[in-house]
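A single chain, nothing else alongside it, follows as structure tokens in the form predicted alone.
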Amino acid sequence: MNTAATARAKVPVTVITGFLGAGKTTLLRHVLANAKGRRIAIVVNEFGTLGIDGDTLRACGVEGCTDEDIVELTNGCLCCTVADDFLPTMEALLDRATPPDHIVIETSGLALPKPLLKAFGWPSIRTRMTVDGVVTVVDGPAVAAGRFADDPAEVARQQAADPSLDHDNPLAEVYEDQLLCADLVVLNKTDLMTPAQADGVEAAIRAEIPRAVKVVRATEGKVDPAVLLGLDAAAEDDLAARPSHHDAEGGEHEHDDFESFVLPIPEQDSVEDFIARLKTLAAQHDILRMKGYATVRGKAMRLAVQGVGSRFRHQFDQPVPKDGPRTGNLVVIGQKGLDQIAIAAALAQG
């Protein structure tokens, strides 16, 4: 059998990764809006039990984007649940009467891409699909603010005081693993950065990755799908060139450093007061990510909220069901030890 013909017959899969709040779902919406007739299936994986990202994509209003084309996996991080969730999902997509032309996987913001790439070596899918490329979305302002970097002077001080202390930075490790696996890096949210900041972050990204990887800058995740899809990387055959902090551990990846929970949100009297309260909570508790929906008194549309650290965006996105409750839900994600009781009490206000 002709090897080139076999490779062409495989369904290409693009893995979109990036830390919490980097803009992966926004980028995906742009891909769907500019698919130009290509049948694209989306697999969305979230850290937590509430499928906010899948719901956001279904509300995109793009013609031809149907519910069956968006598959949600909220039962843990994909890189940890390959056999239980990932393989059956991919097999089901391939076995459709009309398989997709392209599959795009949006990983959890805490996922390591490399264990997922290894799954493409499983016999049931290896001959039927290939990893077209790993696209890593970077939150430019967060990197510029040092969110994923240790203070070298402070680390040195702590090491001098107690050499036995563990100075691992779980945020930095996840961010670096996502970069090291990339075939393309999207430096996102450049509209929130100065040109000098963007140049500095791009230089740091290039210094981090020990091979030639293209970096494209974007605002609101607006990157031409022709740039993202069709990289032909066959990444599953190139694992050695993608080092990971967890290689020595056999690729195992635990999320013990992070936690998430879903909190009910009562109907709000004021959008401005609600967002101000969320910003205060994020700063007080060092929350990494908040996302969800709320209802506002007198408004027929629900309020969609997305927060990264203390930066928040919100919009009224779709009607609240007339016979449904006037309540909402918010996913809260942070490092282990969040004061869930205090956060819940603050969010219980209407």
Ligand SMILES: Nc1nc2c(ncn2[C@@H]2O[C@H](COP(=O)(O)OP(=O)(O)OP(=O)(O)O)[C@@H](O)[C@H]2O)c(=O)[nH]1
Contents of the next structure:
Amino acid sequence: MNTAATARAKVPVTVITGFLGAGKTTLLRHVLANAKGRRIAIVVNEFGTLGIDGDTLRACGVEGCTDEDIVELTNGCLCCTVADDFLPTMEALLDRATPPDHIVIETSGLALPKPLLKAFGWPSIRTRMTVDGVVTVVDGPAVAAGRFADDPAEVARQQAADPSLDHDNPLAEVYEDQLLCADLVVLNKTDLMTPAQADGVEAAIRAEIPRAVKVVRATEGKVDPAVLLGLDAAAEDDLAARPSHHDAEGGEHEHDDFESFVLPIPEQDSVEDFIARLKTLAAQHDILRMKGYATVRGKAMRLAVQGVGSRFRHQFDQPVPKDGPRTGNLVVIGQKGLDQIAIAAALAQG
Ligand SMILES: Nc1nc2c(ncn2[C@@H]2O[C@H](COP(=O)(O)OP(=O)(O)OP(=O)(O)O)[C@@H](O)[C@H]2O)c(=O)[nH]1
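Now show me the form predicted together with the ligand; what you just gave was the form predicted alone.
Every chain and every other molecule in the complex is listed next, the one we just looked at coming first.
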């Protein structure tokens, strides 16, 4: 078989990356809903131990999308668990009687994608799959608000103290790495930006990425799957074009800039009061992401809650199991040093 034919025989894998809450799962739901008969398997990796994204995807109700097509890896960072979790998962997908036509991996919002791409060089999978492309979802309004910007004066001060440091903002490092790895950028949440803001964010994205990379704008992750899947980038063979902060750290990386915990949520009396409390907490403690569910007195359905910064959405999404506990759970993610005791105390009341 010649090289082109070999490449065609490999199962294509799309890596969806993007910061916490940028809209990766939302985009994935759109892909599944518009798969047009293509068998797509999803591998989801989350920073928290509670598999909310898998739940959201399973609840998508898309015909032909079965539970076994969604694999959750909640044991920590994908790239740190390559041998134990990631490779066996990928091999098991390939070894199915009917292997998927395409695999999509949703990385955690805090993952640096390059170490994951390196995993595709492992002998057990390199001849059987190829990274069709890395799609980076960007939270447009968060960029416009300066969420990922460095403070140049602070960087200079820190570098003077320790030349190996290059950021005062760990969010900037993750955001930049995710952009630098992209084959396609989805500038999402355009409904929350003026056209001028979107132009500004797009220009900033283009300035960040040295390669010619397409940027598409979207609301609710609505991008035609034909644009997302089939990029044919063979990204695993093109690592040098994707600089990463991880390279400078000698391939080592740590996750100690961020932390996450899961809090039990007692049954609530009022949806409005609960959401208002969450918004206040997010702002007071600079919480990056909250997601989970709660039960509400008198309601048979559970309340799913999604918070990105202090922007919240909620909906009654599925029945609370009969005879099941009426306690909910909420994942809280932020930079290291969150005041877990204060946050837990504020959420301990119904
Ligand atoms: N206004 C608005 N909200 C959006 C858009 N896309 C996604 N969201 C909302 O943003 C929140 C986070 O979306 P997700 O798709 O869960 O984001 P994610 O990147 O998968 O999040 P993590 O996996 O936690 O990193 C949800 O409440 C979505 O409904 C959009 O285009 N506009």
